[in-house]
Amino acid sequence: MRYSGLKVITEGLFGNKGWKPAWRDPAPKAEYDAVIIGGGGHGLSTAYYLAKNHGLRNIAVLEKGYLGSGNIGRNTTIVRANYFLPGNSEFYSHSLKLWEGLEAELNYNVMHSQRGLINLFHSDGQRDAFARRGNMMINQGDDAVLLDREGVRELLPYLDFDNTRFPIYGGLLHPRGGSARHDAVAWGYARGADRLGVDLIQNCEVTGIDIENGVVKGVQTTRGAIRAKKVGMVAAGRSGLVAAMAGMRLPVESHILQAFVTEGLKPVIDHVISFGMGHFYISQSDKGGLVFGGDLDFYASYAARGNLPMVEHVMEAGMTLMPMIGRAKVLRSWGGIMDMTPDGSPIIDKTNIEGLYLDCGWNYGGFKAVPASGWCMAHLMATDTPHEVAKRFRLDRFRTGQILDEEGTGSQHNLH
């Protein structure tokens, strides 16, 4: 069943009795060609592109809870391609291109809004750094506009421009950046994968990975053993726990990143805004809520909740940037489990076990990476070779020293 405006009108006229479930609820089969561990955005997009791009149909996605119950529904929904150094730059550029055609491809409204993202800067040094970043973005084929103080004031007149400690010098505008509806992305990919024959199996926790003579044979689950020729580990913040079932210790730590949303308000914030001195970022949802967040909670945890000191820190940064936010009532908050790597960049690679693949370490970049992550992971699992835009996301880079600096704030590695 295709969704359309005509379908919505027709169903509304006839009592909405013709809608069908968005996806099936199948029982697990005894064997699959490929099994994806993790039913979040990355796992669902991997399954979708395995079926669509590579013709595999005998695929299962295994999720211990319900589809989209992890980080895909616990983030601040920002979509951007404003990275600085090679490695991340071309990958997120590819992801943004996929975002721009995603709704038409999936026949699903993920509420992708290219409203523009503005990174503020507050000193001469920051301005120079953002000017350099903007040039790199343009060289990559993406868009960037360097705004002076008055250029920012024209777009964001409600900010505190006279703050003595953190004066606003200007900002880097990324016009194609924006936001999307987080859980709708999971639902869209789930529906698309199901239409291509993928089995989406919920409430099916993986409890073990079967390996014989260095070759993966399948997985053990709470719903029985499932054999598989290929297994992809796409478990976000729990990647370390899943990999341990295969005898692997990953170079990741799991930390909590909190996010907040206010009551619904009239439209006031048209862009996504990032505060250059407080690690605070904010946008306004289609429902009117102000969606914002800040730093990690800075302690390792698998609990999807945060601590009060970081709540206070985020609120302080928001009040510093735009005092008007103090009049809004916070409606709810949540915490995502972030799998953090030492260099802030992800891993998409084969493991030393034949048929076992890894997609993890998304740090702050997981939501915006969903389309390209699935595209590249599917390519890897289908062909056993890395996709061109993800070839630097190797697992062994931490041993060889060929690391990637996600922020682009440190020295440029591997050049000296």
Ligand SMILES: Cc1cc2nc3c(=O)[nH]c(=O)nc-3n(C[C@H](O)[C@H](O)[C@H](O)COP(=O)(O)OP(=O)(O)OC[C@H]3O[C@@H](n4cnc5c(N)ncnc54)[C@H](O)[C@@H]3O)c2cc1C
The other form holds:
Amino acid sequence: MRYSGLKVITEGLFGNKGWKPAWRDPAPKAEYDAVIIGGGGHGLSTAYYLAKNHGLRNIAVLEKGYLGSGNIGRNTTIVRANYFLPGNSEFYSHSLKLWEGLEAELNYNVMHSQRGLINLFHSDGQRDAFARRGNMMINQGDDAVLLDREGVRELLPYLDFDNTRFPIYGGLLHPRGGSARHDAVAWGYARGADRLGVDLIQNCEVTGIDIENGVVKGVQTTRGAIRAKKVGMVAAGRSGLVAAMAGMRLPVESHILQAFVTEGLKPVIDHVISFGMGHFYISQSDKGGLVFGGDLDFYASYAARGNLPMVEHVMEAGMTLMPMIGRAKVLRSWGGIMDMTPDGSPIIDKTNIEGLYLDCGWNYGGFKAVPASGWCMAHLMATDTPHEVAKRFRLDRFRTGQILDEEGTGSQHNLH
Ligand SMILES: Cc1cc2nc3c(=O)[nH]c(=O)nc-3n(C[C@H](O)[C@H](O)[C@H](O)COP(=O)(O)OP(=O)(O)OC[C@H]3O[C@@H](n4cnc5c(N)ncnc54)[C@H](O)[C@@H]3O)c2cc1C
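Same protein, the form predicted together with this ligand this time rather than the form predicted alone?
Zooming out: every chain and molecule, the one shown earlier first.
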């Protein structure tokens, strides 16, 4: 079924009885050409592009919960291509271009909104760093505008510009940055993959990876054994646990990141605002809720919920930046498990086991990467060679020293 405005109107007129489930609910087959572990954004987009770009049809995505139950449905939805380092910048640039055509590609409204992202700066030194980053973004073919203090005031008049600790000096505007509806991205890719014949198997936890003589043979799951010629590990916050099933120890720590949403308000924040010095960022959803978040919870955990000290910290940072936020009531908060690498950049690579591939290490920036990650992981799995824009995301860089430390902050996870 193709979705269209006409379809919405006719269904509305005739009782909405003609809608069909967006994807099938198949039983697992005994064997697939490719199995993807993890039905998050990256797993679903990998399956979609394996089918779409490389013509594979006998594919399964195995998800231990329901599709979209992980970070893909828990993030704060910022989409941007404002990276500095070669290796990262061309990858995220590619991703943003895929975002710009995603709704037409998937025939699904993912509510991608290029409302502009503004990164604030608070000192001369920070201004220089952002000017340099902006130039790199423009060199890469993306967009960036350096705003002075008055330029920011014109767009965001409600901020506290004269805060004693962090007076606002200006901001780097990334006009093509913005947001999208996170779970719609999972649903759109799921529906797209299903239409290309991919089996999406929910409530199917992978409990073991079968390897014989250094070659992957399949997986053990809570719904039985499944043979597979190729297996992709795309489990985000649980990547360490999944890779351990293949005897691997990843350079990844799992940390909690919380997010918050207020009651619905009339439109007040038109952009996405990032207040890096305070570890705070905010946007307003189409339903009116202010969506915001802050720093990691600072301890490794697999619990998808956070603790109160970080709630206090995030609220303080929000009040510092825009005191008016104190009038809004927080409606909900939640946490997700972040797969943090020591340099803050991801891994899309083969493993030392033939037929076993790895896509992880998305830190707290993997939502915007969903299209390009799937594109590049599918390329790797189908051709056994890294895609041009993802060739620096190697697993062995932590051994060779060719790391991609975007912020130059070393292995301090919350500063990536
Ligand atoms: C609060 C918060 C805010 C964020 N904000 C942003 C943002 O603004 N912009 C941005 O770009 N990124 C953001 N992120 C990061 C982004 O959400 C993640 O990097 C990205 O979603 C991770 O990839 P994924 O979607 O594939 O993960 P997930 O959705 O977590 O997918 C992994 C899936 O694997 C499944 N799985 C795990 N183990 C197994 C197993 N053994 N068997 C079967 N299935 C298994 C899990 O159940 C899960 O569904 C944020 C994250 C959080 C939590």
